[in-house]
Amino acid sequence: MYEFDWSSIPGALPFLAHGMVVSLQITAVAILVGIVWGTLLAMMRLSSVNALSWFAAGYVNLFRAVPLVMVLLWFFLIVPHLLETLFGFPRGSDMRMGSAIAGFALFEAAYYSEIIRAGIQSVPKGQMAAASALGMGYAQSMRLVVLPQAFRNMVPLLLTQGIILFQDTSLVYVSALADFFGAASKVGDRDGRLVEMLLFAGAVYFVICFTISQLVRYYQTKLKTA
């Protein structure tokens, strides 16, 4: 039978920490990145400008078709290439955290691309419609008018795909990077306690995201009755 034991946990507590100060790191700034650039996808995929509808579209429908270990796997192989070759830098440089957020930033820019879209055509067409007769162009009437509802509605499903997000980061293990999963990986190969290291970053996990769920649960219950 076998017998837990938990006592390389206390020592490795400080390496775990760095760990999920990458994982956090990746995932607030692929989050910024994501949103900025998924809007920008879904206004040029609502614009009547078919050559950017279409691009808008073929982005969204590559990202949402290709498993994401894939998307890093490509991004860790080609990225560190493409910037030695253009920007030349340096070759054999560590690359690996630019990397996994370029990655992750992209491909969730898809996800929050089609979030947004529907938070945009959540609203009424005629505050579109006011905006134009009060002499706003189409980009002033989305920045002022349109954006600030939508997202007012959409900020439940953007923490959502932001607590996926966060869990997804356990996929930088393809390219070495040590992330709290990866982290806690190495210390229970390097202490033969790999199960028990497993179970407390799940736990880790479990309580970070359910915690972040009931936030975004009570926001949508205060949502509902603003």
Given for the second form:
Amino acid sequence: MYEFDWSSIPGALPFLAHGMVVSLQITAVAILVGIVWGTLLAMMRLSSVNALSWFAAGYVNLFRAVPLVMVLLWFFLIVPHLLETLFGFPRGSDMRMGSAIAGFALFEAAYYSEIIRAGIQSVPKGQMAAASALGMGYAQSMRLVVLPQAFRNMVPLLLTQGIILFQDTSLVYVSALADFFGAASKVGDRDGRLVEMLLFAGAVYFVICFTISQLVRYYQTKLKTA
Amino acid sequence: MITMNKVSKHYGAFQVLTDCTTHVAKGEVVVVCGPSGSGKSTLIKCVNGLEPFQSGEVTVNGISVGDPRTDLPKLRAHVGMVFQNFELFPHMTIVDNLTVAQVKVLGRDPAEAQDKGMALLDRVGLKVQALKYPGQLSGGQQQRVAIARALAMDPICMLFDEPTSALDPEMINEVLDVMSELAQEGMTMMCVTHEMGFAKRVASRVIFMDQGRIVEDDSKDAFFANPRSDRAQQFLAKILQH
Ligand SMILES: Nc1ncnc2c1ncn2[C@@H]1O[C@H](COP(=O)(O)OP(=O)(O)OP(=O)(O)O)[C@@H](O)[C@H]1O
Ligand SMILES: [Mg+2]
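Show the form predicted together with its partner chain, please, because up to now only the form predicted alone has appeared in this conversation.
The next block holds the full complex; its first chain is the one shown before.
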């Protein structure tokens, strides 16, 4: 019978907390950039300019057809090299955080753009017509009339995608970045208590994600009754 | 004010408008009627370029709508349009619905836009609703707000696309009253509607459409006294029974 020994956890808390900060930072920036870039992609996809719509469709299909962990590895291995040669970044500077964030943001943008595209299409066509009839240009109509309504309907889906993204940040272990999951497994390895650390880390992920998804559900019911 | 010359439009092989020619002089109220699917909405949306057309010419105040060099948003800013389903912006308060385009399109000072908006709300009898959201108003109230929103842009003419057909019967008159008032003040109006009572009281001319063509374009009295085409006679007979 396996003997559980939780004693290495209290001492490791500061290190783990730092890992959590890294995870949250990656999540926050990737969500933000992912939504902005995803919105642009969605608008391109819906645009009547064929070149834009094909580019966006190609982008979305490409990123949705490759595993996230591979995208992260590409960014980890290739992007720093590119930056060094193209922009003269000092060789060997630590760009793991930057490339992880870039990888996530570009990958998630593909998923966000599909959510946002559906959101834009859920706004009745007449709203765009009314905005145009008042003399608003395309960009103005989008920004002032269509997108605010689209986002309002999309908040639950965007948050749910954010939860998935938060869980997926654990994949940055491929670049040996000490996010929360990476930190937990490092401590576990060091103290020979990997099982306990992973159980603990799993519990923390569960509590955070479950709480947020409950909030999303609450918001959803409120949106429905409003 | 508005001229249409041989305007035609098709979706693939389907001809929506065929050689539509008419004009609306300053201060005139022209009612457009005809059976469902006859192209009334399409015709009226060609006036402000919401619907593109393949041939013919539309001008508003001398400006060609179909000309690719025309600044359409600028033209539309001064052509008011009222839709069947109101199309108020549901995420904005009533007063914001009236000010947003004044500020963002015309570049008016927000305080000035607000004053103008409130004055117009007062005029359509809805000043007390200024801070509510569209969803909290009845259909008739929403449509009056939509008219006020269009008027806030100081339009040179107004287009209406079946403004009362989504309304419960008891709310139709409150909207028609606002429209009649506008007409009496000399607003140039082009109005798709089946409200023949309104047409009889207010219209200068009546256009009857069938299958994408303007079949009749006559003074109100001539139209009601003696419609020339069989289709218009049948249409009138049917609609006046109700
Ligand atoms: N995007 C489109 N593609 C193909 N056909 C269309 C399209 N939009 C409209 N039509 C067709 O064009 C015709 C004219 O439509 P329009 O909406 O102008 O008619 P209407 O006279 O306003 O009818 P209603 O009284 O129902 O509002 C209809 O037969 C309609 O089916
Ligand atoms: Mg119609």
